[in-house]
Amino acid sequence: MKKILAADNLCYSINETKLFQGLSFDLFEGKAIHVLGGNGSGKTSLLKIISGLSKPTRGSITKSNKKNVCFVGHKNALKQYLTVEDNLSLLEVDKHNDINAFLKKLELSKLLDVMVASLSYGQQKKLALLRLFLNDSDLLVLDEPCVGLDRKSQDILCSFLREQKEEKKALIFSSHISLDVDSEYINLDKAIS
């Protein structure tokens, strides 16, 4: 089983204030890791520092991956005075071959010429999240990924995960709301001291 990424003693503090330290695992092709923690944890910090969009304060990651890393944060990174079509395009997936088998999943097509600020917050996340059911990648990274989603959307969200995990993609992602994926846990409060 190849190992997708290492994490080394990380340690992270914002000003004096740390928010973990001394934490270190492993994720290998095909597994998840569901990261807990209460608010304030830094969730959100680890997962960024994985994604390469931060840096610990101490310690490293070592990833082995080819591909791009998909990060999905909890906030929806929408343009929200643009169209969906127009959204769509700026996340470059616009022309993938299953943009419309997604958008039909997600009650999105028919959408394509409304303003993003006019959707429900429900709505916004489906069309986040088409950054990572349209993914290349190794290793996809999820913070509080089923936020505003209804029942069916969680669902399709899950099964797609499951899939994922079957093509041999690492997954960790943080969630107060429980996954249906097959997940080992890191839980944050823990790795304080």
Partner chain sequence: MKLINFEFLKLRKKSRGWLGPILVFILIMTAFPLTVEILNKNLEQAFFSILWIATLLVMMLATEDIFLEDYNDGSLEQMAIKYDSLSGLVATKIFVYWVLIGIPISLIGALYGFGITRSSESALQILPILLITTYIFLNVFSFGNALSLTKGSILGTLITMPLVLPLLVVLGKVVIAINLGISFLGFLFLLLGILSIIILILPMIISFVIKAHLE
Second form
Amino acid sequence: MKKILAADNLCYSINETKLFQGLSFDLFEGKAIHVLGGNGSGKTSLLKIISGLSKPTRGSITKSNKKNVCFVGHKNALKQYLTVEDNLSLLEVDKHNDINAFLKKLELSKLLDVMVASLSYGQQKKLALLRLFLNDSDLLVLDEPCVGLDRKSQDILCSFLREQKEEKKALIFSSHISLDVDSEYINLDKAIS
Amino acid sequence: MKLINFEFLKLRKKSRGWLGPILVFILIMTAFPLTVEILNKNLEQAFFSILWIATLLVMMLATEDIFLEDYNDGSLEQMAIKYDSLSGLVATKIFVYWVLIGIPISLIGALYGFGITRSSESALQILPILLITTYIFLNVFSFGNALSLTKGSILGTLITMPLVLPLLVVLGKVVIAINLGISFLGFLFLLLGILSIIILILPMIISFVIKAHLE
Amino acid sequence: MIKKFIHQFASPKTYLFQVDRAYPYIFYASLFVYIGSLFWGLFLTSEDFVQGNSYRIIYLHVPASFISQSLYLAMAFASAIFLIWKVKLSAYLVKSIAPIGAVTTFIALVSGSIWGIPTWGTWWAWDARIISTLILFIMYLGLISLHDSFTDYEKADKFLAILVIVGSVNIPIIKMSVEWWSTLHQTASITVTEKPAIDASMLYPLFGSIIGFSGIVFCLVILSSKLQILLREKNKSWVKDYV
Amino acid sequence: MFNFAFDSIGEAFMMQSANGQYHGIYVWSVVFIVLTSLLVTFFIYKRKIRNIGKKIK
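Now the other one: the form predicted together with its partner chain, given that the block above is the form predicted on its own.
Time for the whole complex; same chain goes first.
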């Protein structure tokens, strides 16, 4: 059971206001962590620290493989003025072998030469999630993945996440909507000791 | 290598991004003779200073959303995670902007030079100078843009203008050298020296600034 | 080891208490020196052969332009410390020096241009040294506006430090521009290398006014850094009993 | 050491030079500007420190 991620005594504060303090947890492959907490309790900051975007004020994070992280944030990192096809090549997923299977499953295969700007928010979110479905990194960090997804896409996402867990991938995500993926829980509201 | 193709793709498709500055440059250069009456004696003299100021302004406009657009739609975050050091990415981005904006502007500037001073060898002389200066301006102004990423670009230009002014002193000397007809290779190499330092150092500083922004 | 020493020595708390103790002495001493040397310069020295009495502005202009440049170097030094060792106090110092630098550069600009009226006939001459001082003034304003545009202090400090260091490239260019462009401005009357270009009797008040003026500016920096520290550490416990 | 350059207060104010020009106006305006700007800056910082002090209490 390889340990993907180890965090001890993490604290993060902005302008002297402490978001969370003394947070320690380990993440093994094939396991998932669901980060809970009210708005502004530092969920996104924690996920940013884990994905290596920002550094904690105190404490440390050790990752088995620094670069192999897939981060899905609020912004879905698509170029509005480019077509879906161009965006796929930007996401470097266009040459992936089962790209067409996922496109069909998410009903995006017909929209390949459509400008992203003319897609609905839900469709854009599904397109952004392709980066998650076709990635090969062993640590998946998701920040509110289900926002804007319809019922059907949420099921696709949850089943995909369960699959990833069997394939020994580590998962850490924050979400208001409960994803039926069995995971340990970290509550940030209680972490402000 | 694929990074360069991506950046080309992104900029090429956004015509406002690269065509806009070039059109503004043409506008400024054509509007300049209108402000000075026909007698060509001082037209030639004023031409070079207008040329430098126009390049400065256009480079300011060109770098307005060089990082802002990627920052707003989140792809900057993805790149920061995927690539360890962003300086390679920043250098490619600036290089692509230079190819699509800097080179056309230098060619057009040289064309105008030929048109107004009617001596092809002076036009050919300022072409390399323009190529180097546009690249230096691009680097410096994208540094200002990166610093004031979310705060609007006026702050960016306010900060970087002082850094660029010493360069205008050098350009002023080049103009004098050209008018006197003496060879200005010395200045060319001085500009090349400045460019080589800036190309190495500024992308690193910019990537440090962007990482700080993303925190 | 150095990091521990710096953090322990340069904690805002110890800095604040030490500065409070030393402030009155420095203030009154430098005030006395400044006023004294001004008085000496304005009244006691004899008239300059060429410029008549207008040369007395040197006792106000030279200290200001000298201090404004050395303040920028002090900022560059403090921001280097901040970027390398993440010492909070040096970030506060950089932020507190910027407005003072702007004031001194403003004084240098105004006194320089007023001095220009009788000697060069115009109050604004396109001359390298004046333009470089104006550039310095704009850079100070740029620094202040950059720092004020961020709500998150940490980011603001980091960007300020970076801009200061990148901007400090301009300082040697100011020095170089005097010789390279060699126009109206008289070459520096005091250069570390050659013999000063003005007579000894005028020189001593000049030294006095430089020391006095830098003392007063130093007190201004202390005041502004006190303000910064109180502003930044206001919810810390020791601040409450300090105030 | 005390050889006054001017023999009366009035003349010190006018500061007439050898070439007949009155430089006093320039010198004194600079002195005025320098001292007022220093005083204003001192005053602003003192007041700000006092306000922040009150706010913290």
